[in-house]
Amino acid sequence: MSLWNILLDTLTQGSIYFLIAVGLTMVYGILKILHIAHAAVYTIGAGVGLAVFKLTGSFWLALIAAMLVSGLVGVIIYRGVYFYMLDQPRIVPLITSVGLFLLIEDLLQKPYLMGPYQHAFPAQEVFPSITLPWGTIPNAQVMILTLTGVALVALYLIFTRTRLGLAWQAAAQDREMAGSVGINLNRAIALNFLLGSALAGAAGVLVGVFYNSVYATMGDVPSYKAFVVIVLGGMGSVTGTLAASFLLAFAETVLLASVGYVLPRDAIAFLVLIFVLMFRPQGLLGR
C-alpha cells in the first residue's frame, strides 16, 4: 500500500469514525451515559436514507431525511427512556441502552423493515473524483471528506459561537449548577441528542453509499468502534474524539499495510484500546 493510499484510507475511515462517535461523546459529556443504542440510530439513518433514495433517486433528499429521522429517534430515546433514569446509577441506563440497541436491531431485521439481507445503495456519483499530482481521490471518498469537513465546521461554530453550545459546555461541567443558573436542561439535552443522532444518521448514509451496502446489523461493529474512539479520545471530549478517530484509523491502516491481514481490522481497534487502558486510561485529552 502506497503512502498516498495510507493517507487517503486514514482520512476516510477517520471521518466515518468521527461522525459515528461524536454523538456518543456529546451524550456522555452531559449525561455520563454510554449510549450504546446510538449504533442503532446509525443503522436507522442508513435504512431511511436508502428508502428515500429508492423513492426519489436523490442523494441529498436521502441524506436530509436520514438526519431528520435519526435526530428525532435520538430525542425520543432521551425523552422516552433516559429522561426517567437521570438520577439512577449509571449502570442502569447503560444496561437499558444495550437492551434498546438489541431490540431495535432485531426489529430492523423483520421482513417488513430492512429484513435479514444486504441492500445496495448505488448513489456513487454525488461528488466528482479529484485528481492530484500524487494521486486520485475517488468520488465516494470526496463525498465523505467534504461532508465531514462541513460537519466539523458546523460543530465548531455551534460549540463556540452559540448560546446552545455554551449551555452544553456548562451542563458537561456541572449539570445541576447549569440548571440553577437558568439553563433549560431538558431543551439543551434534547438538542444534544438531536444533533448527535442526526450526525449518526448521516454517517449511516455515507457508509451505505461508500460500501454500497445497507443491512439491519450494520451497527454491530460501530457499537464498539465508537466506544474505543471515545475512550481513546477521553470520555466526553469532542476534540479528543476527533483526534482519536484519525489515530485509530491510522493505526489500523498502517498495521494492515505492514503486516497484512494477520489480524482483522476490527481486532486492531481493541488492541489500541488495551494499550490505552494500560498506559493512559484517561484517554488522549481526558483529565
Second form
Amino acid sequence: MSLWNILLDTLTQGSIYFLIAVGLTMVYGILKILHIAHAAVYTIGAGVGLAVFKLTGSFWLALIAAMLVSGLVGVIIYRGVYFYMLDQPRIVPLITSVGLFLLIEDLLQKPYLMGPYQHAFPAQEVFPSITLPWGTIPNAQVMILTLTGVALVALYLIFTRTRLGLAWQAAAQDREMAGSVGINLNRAIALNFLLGSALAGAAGVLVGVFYNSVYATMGDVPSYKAFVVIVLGGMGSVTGTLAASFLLAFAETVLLASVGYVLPRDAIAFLVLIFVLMFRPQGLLGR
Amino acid sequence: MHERAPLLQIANLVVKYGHIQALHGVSLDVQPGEAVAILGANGAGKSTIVRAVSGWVKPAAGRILYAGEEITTLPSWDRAARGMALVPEGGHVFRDMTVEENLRLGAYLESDPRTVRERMEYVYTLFPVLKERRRQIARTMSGGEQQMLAIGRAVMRNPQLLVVDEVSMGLAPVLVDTVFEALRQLKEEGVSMLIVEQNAHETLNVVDRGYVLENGRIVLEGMADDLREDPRVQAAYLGG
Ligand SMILES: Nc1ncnc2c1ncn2[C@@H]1O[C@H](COP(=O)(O)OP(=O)(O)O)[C@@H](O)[C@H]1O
Ligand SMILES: [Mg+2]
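Same protein, different condition: the form predicted on its own was shown, now please give the form predicted together with its partner chain.
What follows is the entire complex, opening with the chain shown before.
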C-alpha cells in the first residue's frame, strides 16, 4: 500500500468515524448517557437519503432530507425517552438505549422498510474525482472529505462563536450550574441532539454512497466502534473525538496493510482501544 | 393595609433524598432589600434549602414563591430569568473555562455587550485579583479565587436576589474578609440576599435577620443583633 493510499484511507475512514461519533460525544458530554441508539439514527439517515435519492435523483436533497429526519429522530429520542431518565442512575438510559437500537434496527428490517437486503446508492458521480501530482482522489472520497471539512468548520464556528456553543460547553462542564446562569437546558440539549443526529444521518448517506450499499443492520459496527472513538477521545471532548477518529483510522489502515491477513479491521480497533487504555485510562485527550 | 410581597417566601418545605428526609417543613422569607442568614451545623439541611430555591431538587411538599409568584417547580433557568443568582456550595465554576468566560456566562441572559462589559468592570473592582487572572482557566485557581469567581459570576447577573451557600468554607482569613466585604457592598446597593453559612460571626455582621436550622427544622429566628446575643447561638456557632 502506497503512502498516498494510507493517507487517503486514513482521512476517509477518520472522517466517517468523526461524523458518527461527534454526536455521541456531544450527548455524553452533557448528559453522560451512552447513546447506543445513535447508530440506528445513522442507519435511518442512510435509508431516508436513499429513498429521497430514488425519488428525486438529487444527492443534495437526499442529504438534506437525511439530516433533517435523523436530527428529528434524535430530538424525539431525547424528549420522548431520555428526558424522563435524567435523574436515574446512568445504567437506566444505557439499557434503554440498547433496547431502542435493537428496536429500530429490527423495525428497519421489515419488508416494507429496508428488508433484509443491501440496496445500492449510486450517487458517486455527483462529485468529480481529483487528480493531484501524487495520486488521485476518487469521487466518493472527494465527497466525504469535502463534506466532513464543511461540517468541521461549521462545528468549530458553532462551538466557539455562538451563544449556543457556549451554552453547550457550560452544560458539559456543569449542567446544574449552566441552568442556574439562565441557560435553557431543555432547548440546548434538544439542539445538541438535533445537530449530532443530523451529522450521523449525513454520515449514513456518505457511507451508503461510498460503499454503494445501504442496509438495515449497517449500524451494527458503528454502534460499538463509535465507542472506541469516544473512549479514546476522552469521553465528551469534541477535539479528543476528532483526534481519536483519525488516530484509529490511521492505526487500522496501517495494520490492515501490514498484518491484515491475521486481523480484521474491527479487531484492530479494539486492540488499539485496549492498548491506549492500558497506558492512558482517561483516553487520549482526557484529563 | 396592603403589605408588600416578600421577595422570597418558602412555606412548609419538605425535601427528601430517597428515604432520607432532609427538610421537615421549613418556612422562611426574605423581604425586598433584606439580607437573611441561615445558620446551622453540618448536615442541618442548609444546602438543601438552597438547592430547592435554585431548582436543583424537587420538593416533596411545600411551596416556594418569588415576588409573590409560585416557582416551586420552575426550572432553574426560569428562576435566573426572574432575577435570581446563585453561588452554590463549592462554587461550581465552569472549570475548563477562563475567568472571563465564567463571568460572561454569569451574564448569559444579558444581551447588551456594553452592559456585560460594565458589570465585568464592576466585578473587577470587587475582586481585583480576578482581573489579573482573567485569562486563567478556572480549575487552575485556588479555592478562594474560585469562590470569588463564583460570586463574581453571580454578580454578573445583576441579581435581585443573591443566594449564597458557604462562600467562606475553607478560605484563608484574609479572603473571608474580602468576600464578606463584597457581600456587604452588594447589600448596600440593594441586592437582597439569602446567605447560608457556618461562619456565624462574619455572617451576622452582614445580614439583617437570620434563621437557625437544626436537623431540617427551623429552631430559632430573629434579628441579627438578637441572634448574636442568644446563648444558644453563642454556644453552638460563635464559639462561646
Ligand atoms: N444527594 C444526597 N443524597 C442523600 N442524602 C443527602 C444528599 N444531600 C444531602 N443529603 C443529606 O441531607 C441532609 C442535609 O444535607 P445538606 O442540606 O447538604 O446540609 P448542610 O448544607 O446544612 O450541611 C444531610 O443529612 C445529608 O446527609
Ligand atoms: Mg451545605
